[in-house]
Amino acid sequence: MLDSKIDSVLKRIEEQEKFEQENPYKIPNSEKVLAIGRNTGIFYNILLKSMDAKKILEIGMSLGYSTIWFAEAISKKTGGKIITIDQDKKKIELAKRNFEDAGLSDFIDIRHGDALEVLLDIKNESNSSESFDFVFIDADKERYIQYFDVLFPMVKPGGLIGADNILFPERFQKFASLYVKHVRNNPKIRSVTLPIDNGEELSLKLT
């Protein structure tokens, strides 16, 4: 059962997204939720708990909906941390409020900037030895492959990489298909598409 503060924030974001879907022109793009579905959040939350994940990297935070699901999963772990990246300052401020209201700020390290540049900074900081347990990709779809290639060395053997919007919306199908093909051509990866909400590609780093 979710903590009441966390559940309240998640439901608040879900209500905002529902309003946006019903009134697509009333909310500016800079304030739109653009989040994973609730079933996806529950799935990853269960998965992260079951694998005892401690270090998480998220590319594409938006208002922090997925981040909250991830943070709740590691919130009982000493030293557990999520590094999450977004380039929209307004969304970062809104996400910070959500994290504070959920009581999860201490587990979340927000990095502002272009995702590829920030990824390279993280890689340089850690000398490629960060060893993330889980990485989640949910940013500009045309750069999924670039993100994957940069982050792959930073994922520990046995770690997982999730990618959103693999099945829907249809306008992303071209980039999603290229990403799936690219990942599955990697001999160090075992990968599957999961038909949850907008579709997830879940990839296991074998070695």
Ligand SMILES: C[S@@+](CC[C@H](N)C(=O)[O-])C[C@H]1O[C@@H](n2cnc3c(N)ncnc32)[C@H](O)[C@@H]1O
Given for the second form:
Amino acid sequence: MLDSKIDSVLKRIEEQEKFEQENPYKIPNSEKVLAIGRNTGIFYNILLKSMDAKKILEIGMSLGYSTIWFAEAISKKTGGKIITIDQDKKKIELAKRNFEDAGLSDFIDIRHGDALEVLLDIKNESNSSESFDFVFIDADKERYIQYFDVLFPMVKPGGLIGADNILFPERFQKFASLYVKHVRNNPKIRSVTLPIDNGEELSLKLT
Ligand SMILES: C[S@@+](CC[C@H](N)C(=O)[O-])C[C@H]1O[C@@H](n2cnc3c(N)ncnc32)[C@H](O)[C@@H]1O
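What I would like now is the form predicted in complex with the ligand, since the data block earlier showed the form predicted on its own; can you produce it?
In what comes next, the whole complex appears, and the chain from above leads the way.
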């Protein structure tokens, strides 16, 4: 069972997203939750627990829905940490409140800024090489390939890279298929598309 504080924050965000979907013109796109689906959250949570993940990097946090599913998987373990990136200050404020209400703030390091620049900063930090067990890509779809190329050396051999919106919405399909082709051309990657919610590309770094 999920901790009651975590469960209530997840449900609060889900309700907010449902309202947005039912009233698409009431909230500007820049303020929308745009979170992964609940099944996707559960899927990654199970995966992270089973692989005993300790270090996670997320590109595209929004209000922190996915981050909470990741943090719940590592929060009871010592040394677990999530770095999550977003460029939107308002969303960061809302996400901080969600993490506090869920009791997960201690595990989450929010980095504000353009994802590519922040990624390059993280890459320059000591201990970044082959250090992440799991990286999740869910920001601007047209830059997934650039993100992948920068983050790939930071993933541990045996680590995983997940990417959202591989199947839906349709307007992202061009970028998604280029991304899928790109990762599958890498001889150090084994990769599959999972038809959960908006579609996940799950890629294992082999060596
Ligand atoms: C789809 S939402 C992320 C949803 C989140 N992963 C979840 O499932 O709860 C995408 C987020 O990426 C952020 N974003 C888009 N382009 C970005 C960029 N170039 N640098 C940093 N953040 C970016 C947006 O502000 C937005 O909050």
